[in-house]
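In C-alpha cells, one chain follows: the form predicted alone.
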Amino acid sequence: MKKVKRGGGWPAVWYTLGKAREVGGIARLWKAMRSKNTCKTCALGMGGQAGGMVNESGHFPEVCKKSLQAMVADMQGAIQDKFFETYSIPQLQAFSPRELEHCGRLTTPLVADGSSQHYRPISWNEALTRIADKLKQTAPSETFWYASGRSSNEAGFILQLFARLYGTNHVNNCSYYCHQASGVGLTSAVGVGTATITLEDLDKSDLIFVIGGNPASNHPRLLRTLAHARRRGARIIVINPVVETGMVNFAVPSDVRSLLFGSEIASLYVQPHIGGDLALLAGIAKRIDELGATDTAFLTEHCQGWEAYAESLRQLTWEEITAKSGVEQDTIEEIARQVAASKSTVFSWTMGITHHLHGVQNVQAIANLALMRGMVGREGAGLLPIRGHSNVQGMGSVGVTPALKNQVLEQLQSRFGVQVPSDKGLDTMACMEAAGAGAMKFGFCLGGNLYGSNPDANFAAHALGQLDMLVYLSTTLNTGHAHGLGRETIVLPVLARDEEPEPTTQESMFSFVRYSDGGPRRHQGPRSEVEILAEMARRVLPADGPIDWNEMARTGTIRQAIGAVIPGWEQIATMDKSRREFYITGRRLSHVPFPTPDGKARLHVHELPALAVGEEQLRLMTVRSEGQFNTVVYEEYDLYRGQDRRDVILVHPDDLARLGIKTGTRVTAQSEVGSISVQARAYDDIRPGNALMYYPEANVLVPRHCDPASKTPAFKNVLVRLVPAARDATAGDNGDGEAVELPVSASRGNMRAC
C-alpha cells in the first residue's frame, strides 16, 4: 500500500463522502454531525451548545475522520438476535477488532456462561436481577468498578457514588492506562494536574513541542491549530522515534489554501530512540542552563529545587546524554536555542511520554524545562497533556478515582449525609492483578475496552476469566467481549451520547466543561447509562438510604450534586437554564503563585534511565493506526505508514540486515511475556534500534510493569526478539506478503499469540 504524502487534504474528503453513503448520505450524516453534542472521541472538546464541529474557540467547521468514524459506528443497524445463535464465541474470538466494531450496533442485554458457547439475549429485567443479586451475595472488597472516557460526567459520578455507598472504594478509570504519569508528574510539579492553558493559549505561542505523539492520526483536530501556528510564524519542534507522515505535512480539509497546497507541521523533527526522552529533556535544560537562559527571577522566587536541579544538570556529561538519549549534542544545541529565544512556549505531549516506567519523571522533565524559562504561569505558555479520550478527564474530576481528594470526600459527605469507605482503593492494574489471583468476584465496565487496553494480553483474560460475573456497558461489540469473560459475562447495550433521553456533560482536556443536548434514540433497547446505573442502585442499596435513586436517575439532578460537591464546578449546577459552558476554575494557569501549598512550583532531580537493549532485541513501542480510535479499529489499513494490515511489525532497513530478515518475512516475535506471529516490513522512517507494532493487538507482548508513581503500563518500551517462523496461512498471508480475504468468521489481518 502506498503511503500518503501528507495527512489529512483530499483523502479525507473521498472518505467522508464514502462514510455518508454508508450511513444514507451526506444530509443525515451531516444533520447527525452537527447536532448539539460534543465530539465522541478526543478530548478538544468539540461540539457542545454552539453544535458539532464547532471548538472551543467558536471556530467552524472542525472536523475529522475519528468523529465521523465513531458517528457512523453509531448509526449502524442492529446485530439480530440470530447473529449469536450462528456465531459461537470461540468464532467471535477469530474475529478482528475491526469486524467485531462492524457486526451492528447493541440492543439487547446479553448473557454467557458455562452452559453455553454463545451468548444468549435476554430481557432487561432478567439482567438487572442477576447483576443486583449477585452484588447482594459479592462483598464489596471483592468488587471493582471501571470506566472509559466515552461516558459522561453524570454518569460518572453516579457510578462512583453506587459504588462507594454499596462499600468499595476499588473505582478507577481508563486513564490509570494512558495519562495517569502526566496527572501524577503535573501535580507535583506545579499544582494542577491537567492542562495549565486554554485552546486560545495555543494561537499566542512563538513555540510549540509536540513530545512523543502524533496527533495527526489521533487527535486531527489540533492539525488545524498547529498549521495555523506555522502559518503565523511559530516554530513547532516534534520529538519521536518514528517521522509520522502527518507531523510532516498536513492538508486540513476546512481550509481551502492547506487543503490544496497542504500546510507544513514540524519546523524541527527531532527522532530520539524509545525511552530516551528524560535524557534529551535533561540535555535541553542544561544546554539552556549553560546559555544563560535561565529566568532566574522567576525560579528564584516561584519555585523550589532550583539549586539541586541546577547542579545535578552540571554533573551531567554530554557522553552521558547522548548516548541515553541517541540525539547528537549538535541537535540539542539547536532545540536549546530555539527555547532560549522563545517569547512563549507550550509544551505537549502525548502517551509516547507517559507509557514508560519512568513516565511521571518524564513529564516532571518536562515541567522542568517549562519553568527554567518561567514558561508557566502566564498566558501563550505552559503544559498541554493531549488527551485521548473526549471525557477521560472528567472521570477523574468527577471522583472515578480510587481515592477522593479530602475536599470532594467532605463534601459529598455533608451533602448526601453518608459515610464512604475509609480503606484504600486499587488502581486499574492493581484490580486486574486481585482479579487474576482470585481476589476479585465481580466486574463492572462502564464503556471502554478493558481486556484490550490491558498490558499482557494473556494475562488480562485470565485474570477477567477469574471473575464470577463481569458485566459490559457497551455501544457495539469489541475484543472484551470475546476474550475478557467472567464464568458469567452480560453485555448490557447503551445509548451514544447524541442518543441521550436527556443532557449530560463532557470534560475536555483543556478542562473546558461542555453540554450535549441528546436526541432522539437510533434503535428500541439500548438504555441511558444513569439509568441503568440508578436502577442497580434501587435494586441493591437498602430502599431508605441517603439517596433517592429515583431523582438521582435524572441527570439535571446529578449536576446539582456534582457543582456542590466538585470544587471548581459549581457553574455546573445552573446549566440546565442557562446552556453556558465553561472553564473549571481553579486549572489554568494564566498567573502566579502557583495551587501548590507553598505557591511555589517544584523542580525535579532525575537519574537518567539506560537504552536497555541486547544484541538480538528491538526496543518496541505500540501504536494506533490513522483508521482507529484507541481500541477500536475502524479501518484495517493505515494510510499514513501505506500499511495494508495490521499484523506487521516495522523496522528499519538496516535492523532486518543486522538480524539477517527479508522484508515480508512471517517472524515471531518474542517478549518476556509473550510471542505472536507477524511480518517483519522494512519500514526507513523509524529510528534504527526500534520498532513499531499495533496496538491493541500487540498487547500480547507487553509485560505488566508499571511506572511507580502511576502505576500506568510501558506500553511504549517493550524488549523484543524477533525469529523467522513459518509461514502461517491463517494469518492472511500468501507468501508474497500481500494480505488475502478470508471469510468474516476467520481473521483477517488479526494478530494471534503463539
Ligand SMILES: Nc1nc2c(c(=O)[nH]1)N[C@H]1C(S)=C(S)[C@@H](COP(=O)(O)OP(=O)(O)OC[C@H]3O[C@@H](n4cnc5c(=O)[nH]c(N)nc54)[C@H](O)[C@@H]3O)O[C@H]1N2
The other form holds:
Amino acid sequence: MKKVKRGGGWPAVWYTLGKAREVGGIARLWKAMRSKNTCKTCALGMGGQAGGMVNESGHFPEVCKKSLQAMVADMQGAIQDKFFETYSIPQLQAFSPRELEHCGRLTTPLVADGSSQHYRPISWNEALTRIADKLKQTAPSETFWYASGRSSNEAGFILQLFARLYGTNHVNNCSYYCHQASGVGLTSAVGVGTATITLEDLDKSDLIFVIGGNPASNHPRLLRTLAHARRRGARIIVINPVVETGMVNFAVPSDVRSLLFGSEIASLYVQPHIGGDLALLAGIAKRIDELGATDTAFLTEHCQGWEAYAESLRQLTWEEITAKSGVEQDTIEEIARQVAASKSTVFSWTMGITHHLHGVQNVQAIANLALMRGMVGREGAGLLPIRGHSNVQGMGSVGVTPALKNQVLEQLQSRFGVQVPSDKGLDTMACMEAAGAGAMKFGFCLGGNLYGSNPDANFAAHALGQLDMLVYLSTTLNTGHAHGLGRETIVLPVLARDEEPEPTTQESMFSFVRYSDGGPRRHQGPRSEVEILAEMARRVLPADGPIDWNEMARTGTIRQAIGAVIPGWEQIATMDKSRREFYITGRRLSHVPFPTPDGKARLHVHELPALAVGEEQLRLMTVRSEGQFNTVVYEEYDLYRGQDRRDVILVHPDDLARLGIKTGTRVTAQSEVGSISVQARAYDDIRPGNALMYYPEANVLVPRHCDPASKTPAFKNVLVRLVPAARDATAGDNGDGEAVELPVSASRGNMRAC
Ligand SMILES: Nc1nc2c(c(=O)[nH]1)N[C@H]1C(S)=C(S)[C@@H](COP(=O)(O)OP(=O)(O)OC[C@H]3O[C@@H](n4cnc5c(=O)[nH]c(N)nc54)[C@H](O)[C@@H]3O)O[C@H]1N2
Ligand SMILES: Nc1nc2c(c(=O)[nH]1)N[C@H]1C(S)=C(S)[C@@H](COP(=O)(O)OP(=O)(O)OC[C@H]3O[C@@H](n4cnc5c(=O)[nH]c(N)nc54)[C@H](O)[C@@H]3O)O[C@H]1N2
Ligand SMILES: [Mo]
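Condition change, the form predicted alone to the form predicted in complex with the named molecule:
In what comes next, the whole complex appears, and the chain from above leads the way.
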C-alpha cells in the first residue's frame, strides 16, 4: 500500500461519502452529525449547543473523519441474541478488534459466569440483582471503579459519589494511561493541571511546538488551526522520532485552498530518539540561557527555582545532550534561535511526552522552557496538553479520581452530609496489580476497554480473571469482552451520548463545558449510564442515606450538585435554563500571579535518562493508526503510514540491515514480558534505532513499569528484540546484549527544514 503524500484531503471526503452509504444515506448521517451534542471523539471538542461540526470559536464546518467513524459505529444495527449462541467466548477471542467493533450495538445485558463457554442474554433485573447482591457481599476496599473518558460529567459524578458512599476511594479514569503526567507536571509547575490557553490564543501565537503527537491523525481539526498559523507566518516546530505524513503536509477538507493544494504544517521537523525529549528540551533551554534570551524580570518576579535550573543547565555538556536526545547541536541551536525570536509561543504535546517513565519530568521540562521565556500567564502564549477522549478532562474535574481535592471533599461533606472514606484510593495500574495479587474481588468499568488499554496484556487477562465479578458498561463489543473476563462478567448495554433521554455535559481540553441535548434512542434495550448508576445506588446503599437517588437519577439534579461542589463550575447549575456553555473559572492563565500557594511558578531540575539499548535491540513505541480510536479499530489499514495491515513492526532500513532481517520477514518481537509474531517492514521515516507498532495489539510487549510521579506506563518506550520466524527457538530469551549508545547522527540527518 502506497503512502499518501499528505494528510486529510479528498481521501477523507470520499471516505465520508462511503460511510454515509453504510448508514442509509448522507441525509441521515448529516442529521446525526449536526445534532446539538458534543462530538464523541477527541477532547478538542466541537458540537454542543452551537450544533454539530462547530468549534468553540463558532467556526463551521469542522470536519473530522474520526467523529464520523464514531457516529457510524453508534448507528450500526443491533447484535442479535443468536449471535452469542453462535459464537463462544473462545471464538470471540479469535476476532480482531475491528471485527468485534463491527458486530453491532449491544442491546441486551449479558452474563458469562463460567457455566458455559458462551455469553448469555439476561434481563436488566437479573443483571442488576446479581451486581447488587455481589456488592453487598464484598468489602468495599476490594472493589475498584474505572471510567473511560467517553461518558458524561453527570455519569462520572454519580459514579464516584456512589463508590465513595459505598465505601471506597478506588476510583480512577483512563487518564492514568494517558495525560496524568500532564496534570501532575503542570500543577507542580504553574498551579493548574490543564491547558493554560484557549483556542483563540493559538491563533495569536507566532511559534507553536507540537511535541510527541500526531494530531493530523488523532486531532485532525487542530490541523486547520496549524495550517492557518503557517499561512499567517507563524512557525511550527514538530518534535517526533517519526516523520508523520500529515504533520508535514495536510489538506484541510473545510478550506478550499488547502483542500486543493495542501497546506504546509511543520516549518521545522526534528527527530529525536524515543525518550530523547528531556535531553532535547534541556539543550534548547541551555542555548536560550547562552544567548541571554531568558526573561529575567519574569523569572525573578514570578518564578521559583530558576537559579538551580540555570546552574544545572550550565553544568550540562553538549556531548551529554546530543547523546541522550539523539539530536545534533546545530539543530538544537536553530530551535533555540526560533524560540528566542518568538513573541508568543505555544507549547503543545501528546502521548510521545507522557508515555514514559519520565513523563512528568518531560512536562516539567516543557514548562521550564515556557517560564524561561515568560510564555505563561499571558495571552497568545502558554502550555497545551492535547487531550484524548472527548470528556476525559471532565471525568477528572468531577472527581473520578482516587483523591478528591480538599475543597470538593469539604463541599460534598457539608452540603450533602455525606461521609467520604479516608483510606488512600488506588490509581488504575495499582488496582490492576491488586487484582493480579488476588486483593480485589469486584471491578466496574464505565466504558472503555481496561483490558485492551493495559500494558502487559497477558498479565491484564490474569488480573481481571482473579475478580469474582467484572461489570462492563459498553456500547459495542471490544477485546476486553473477549479476553478480560472475571469469574463472572456482566455486560450492560448503554445509550450513546446523542441517544440520552436527558441532556448531559462534557468538558473540552480548553476547559469549555458543552451541553448535549441527547436524542431519540436508536435501539430498544440499552439504558442511560446515569439511570444504571442511580439504580445500583438505590439497590446497594441504605434507603435512609443522605442522597435521594430517585432525584439523583435526573441529570439536572446532578448538574446542581456539580455546581455546588466543584470549584469553577458554578455556571453548570443554571445551564438547563440558560443553555449557556462556559469556560471553567480559573483555568486559563492569561495573567500572573500563578494560582500556586505563593503565587509563583516553579522550575524543576532533572537527571537526563540514558538511551542505551542492547546490540540486538530496538526501542519500540506503540501508537495509533489513522484508522482507529484507541482499542477500537475501524480500518485495518493505516493510510498515513501506507500500511495495509496492523501486525507489523516498522523499522528503519539501516536497522534491518544491521539485524540481518529482510523487509517483509515474519519475526517474533520479544520484550521482557511477552512476544508476538509480526512482519518486519522497512520504514524510512522512523529515526534509526527505534521501531513502531500498533496499540492495542502491541500491549503483550509493554511492561508494567510506571512513571513514579504519574503512575503512567511507558507505552512509548519498550525494548524489543526481533527474532526471524525461522530462528525463533529462543522465545522468552530477551537477549539484552551489551549496552551501546545509539548514534547521534543517523544515516539521514535528524532535522528537516520544510
Ligand atoms: N483518530 C484517533 N484520534 C484519537 C485517538 C485515536 O486512537 N484515534 N485517541 C485519543 C486519545 S485517548 C489520545 S490520548 C490521543 C493520542 O494522540 P497522540 O499522542 O497523537 O497518539 P499516538 O498514536 O499515541 O502518537 C503519539 C505520537 O508520538 C510520537 N512519539 C512516540 N514516542 C515519542 C517520543 O519519545 N518523543 C516524541 N517527541 N514523540 C514520540 C509517535 O511517533 C506518534 O506520532 O488521541 C485521541 N484522538
Ligand atoms: N500500548 C498502548 N496502550 C495504550 C495507549 C498507547 O498509546 N499504547 N494509549 C492509552 C490511552 S492514551 C488511553 S486513553 C487508553 C484508552 O483506554 P479506554 O478509554 O479504556 O479504551 P477505549 O478503547 O477508548 O474504549 C472503547 C470502548 O468504549 C466503549 N464506549 C464507546 N462509547 C461509549 C459510551 O458512550 N459509553 C460507554 N459506557 N462506553 C462507550 C465501547 O464499548 C468501546 O469499545 O489506552 C491506553 N493504552
Ligand atoms: Mo488517551
